[in-house]
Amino acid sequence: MSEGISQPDQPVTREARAKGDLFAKFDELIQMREGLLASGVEDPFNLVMEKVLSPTRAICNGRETILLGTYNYMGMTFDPDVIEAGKQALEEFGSGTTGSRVLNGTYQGHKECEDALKEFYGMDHAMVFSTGYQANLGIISTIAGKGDYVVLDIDSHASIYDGCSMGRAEIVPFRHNDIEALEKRLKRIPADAGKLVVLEGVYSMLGDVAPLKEMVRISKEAGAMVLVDEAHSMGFIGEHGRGVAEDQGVLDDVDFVIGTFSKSVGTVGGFCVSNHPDFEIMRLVCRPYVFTASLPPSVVATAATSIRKLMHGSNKRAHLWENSKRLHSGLKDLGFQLGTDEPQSAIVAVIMPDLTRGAQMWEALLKEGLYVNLARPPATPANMTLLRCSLCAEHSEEEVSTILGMFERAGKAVGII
């Protein structure tokens, strides 16, 4: 310790902290967390999985637990071909690239992964990022700059908003999934201005699907380019698993499709595919692509293998739809309030009365042997607290029945039903 600097006899309390403490802005959230933990509830945002047994099972807090909150929609994390591809790449190319894609960080596996994406989507160009967050951050901030307008659904993911902020484009939000509101916003923008409409195929909190067919048509009529984030639908929704844009017949009208490897693909990374003739220039001007290390060879190898297998995943897709329908109808019959009237995706959101009861329900389910996501404001729409369930194609019919029994017992114990 430097001479002349003494330590206070008592720790500085939050009330007595010095002016200019940059943590002061988090006081409300800190107090909410402390109040939640003081009630005796286990921290729902700090769960540790001691061992993962399969796409649907793990050891959590010393007990075997069914996983219903992992986004592992197609169950590819333990696919033998995927694991073998990663092992082989690790042995042949080492543990990492130690460089950016534009310097020494493009290996054969990165090109093969982009080739797999181009084949999967039937598009001319594909660009792989180190995360899905970076894909949105990079593409949006690069193509929509100062003086341009980004029109987006108010419930858009944080990475979309951050991409707008980084590019300093004008943000024009519209009411969630409201076709008329989108049309009105577009009409207010100067006709000669650069316009990008950003939509999501499936919205991750409630699991609801966007009316892309109408929204893409309106956007194109207004002279806007369209970007669709298919993070929660790629691999599952659509005849070939290409997402909601494919399912609604507008994939050819979309300028950019953003996706992630951390959901259906079962690893980590992000991507953008496009048919724009000048798209390759993005590799030189997109800062989150240029100025970050590329994905390790083992990761792109697992991603490429998984993507190629998802092209032939129709049986898995059908089973996942059955799981979603079974869980949705079962929870509805038990008396739980759900985020959608009918199942629209692999996400089933169970609405809780408030954060305290939601945390109690989350803990009761964990003690039953079930892990789900506790989602709270401000991440959720309309200040909701909800338990977010994400189904997997590897969940058996028996597991879904077991899950419903767990919800029934926990719901009655907490007083939710």
Second form
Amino acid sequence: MSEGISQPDQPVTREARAKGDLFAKFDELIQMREGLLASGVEDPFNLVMEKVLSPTRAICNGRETILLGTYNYMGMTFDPDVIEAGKQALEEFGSGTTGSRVLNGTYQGHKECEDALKEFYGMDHAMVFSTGYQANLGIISTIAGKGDYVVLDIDSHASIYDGCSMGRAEIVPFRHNDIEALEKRLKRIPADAGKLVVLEGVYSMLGDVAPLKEMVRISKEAGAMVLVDEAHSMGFIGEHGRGVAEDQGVLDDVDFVIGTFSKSVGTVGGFCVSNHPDFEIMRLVCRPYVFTASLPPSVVATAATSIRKLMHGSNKRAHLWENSKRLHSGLKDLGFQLGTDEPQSAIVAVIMPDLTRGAQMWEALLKEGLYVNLARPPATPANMTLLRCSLCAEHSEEEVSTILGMFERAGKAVGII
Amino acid sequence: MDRAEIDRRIRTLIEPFNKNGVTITDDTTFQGDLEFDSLTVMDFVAAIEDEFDIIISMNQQAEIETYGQLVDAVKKLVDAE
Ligand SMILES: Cc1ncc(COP(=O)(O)O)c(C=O)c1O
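Having seen the form predicted on its own, please provide the structure of the form predicted in complex with the partner chain.
Below: every chain and molecule of the assembly, starting with the one above.
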């Protein structure tokens, strides 16, 4: 593939598919990708980080690069205490558990990690999954079954939709962040049917926040249970960093909070916390929890250490918000179109006029030494092409200025500003 | 409500979404003939739901490919009210 990039003029020829080739359904996507690469841009979905220098710097394709698309919000990946905890667990407990949580895969570290989560959220129960994707998949598919209704925001994460499909619940989407649309749908669902409302604190595509205060109240009034995915808010939104539901004062009315270790916590894993009195039964009936191996001891040790440090991260938190505001207003002043009028989270989404210029801009930034996240249809709302920037508490004020200079040069070169 | 009345109302609702002025029969497909993308589908479905005070879940939407199937599905939902 990498060779194709440097030979943009060669026509793409491909042999006819063998009869019965199940890959035929991907032909349109394959063509779109080949078209993009033939135009000469570096493959946005094949970047390799050869060396990682810090939470905000890496060597990518041979260039030193500022990282502005990693969701490493709190910069915990190189925290000395976190690294030390991981090393110690690796040495004392080995490299992996080789088993499910319900068989031989629950170590002391998994319990300590769940204890840290219970304390962090002030909740009675915590369940750690191997990824955030599996946490949504597992909890949603297990609690909402055939005949139940899941009412969700149309821009919900793939793991939420997949959880609904797996549980075979009726999926009822409503327009993004539209309180009235949610209310109408809740009223039309048969009164005796089971109802789960699934919301996200921060929507990662545009970096906008949900009106959880009203939405949670309406859902509860309609007799629905509420699940909130706080993947993109943990550690820096809300007084204790518990997320948007805490910030808007409705955390007590939320039945389930889903989260991930792959963003602010800085490792890998997912979780659900809840005050439901029977929550522990999930450990026996939730298939994506039971039928997969548990996280390695080093991972849960780094997660637990990181979560405990996030409880006391108010200085870092304040600096992260400063960064977000500085980048948002700087890009706005340069004339870029942004996903939100005001910065609402640590994600700043820059809206591109189309996929071609989005990919060109992405590449121009990479050549400047800046990595951002390219998001394209169909994963994006309203089929937009976005350059998503996620800030880190470890970005310095100076780095944000450097980033703005890179955006200015790249934007002018590509003709977007 | 009889099928003809439901058909008449949906025909009115579909107008603003039928950008290319396609002639609509029971066999007209939403994806192929009308070229509806996912966003258009959401807005169009919301308009129908509001008009008839019903819910057409995504699971039910997945079964509907043609205009005729939509009218039949709405009739069934309205009758069940
Ligand atoms: C809203 C949301 N939920 C869940 C996930 C899944 O998290 P993980 O990376 O731990 O699988 C993500 C991450 O992409 C996300 O953005």
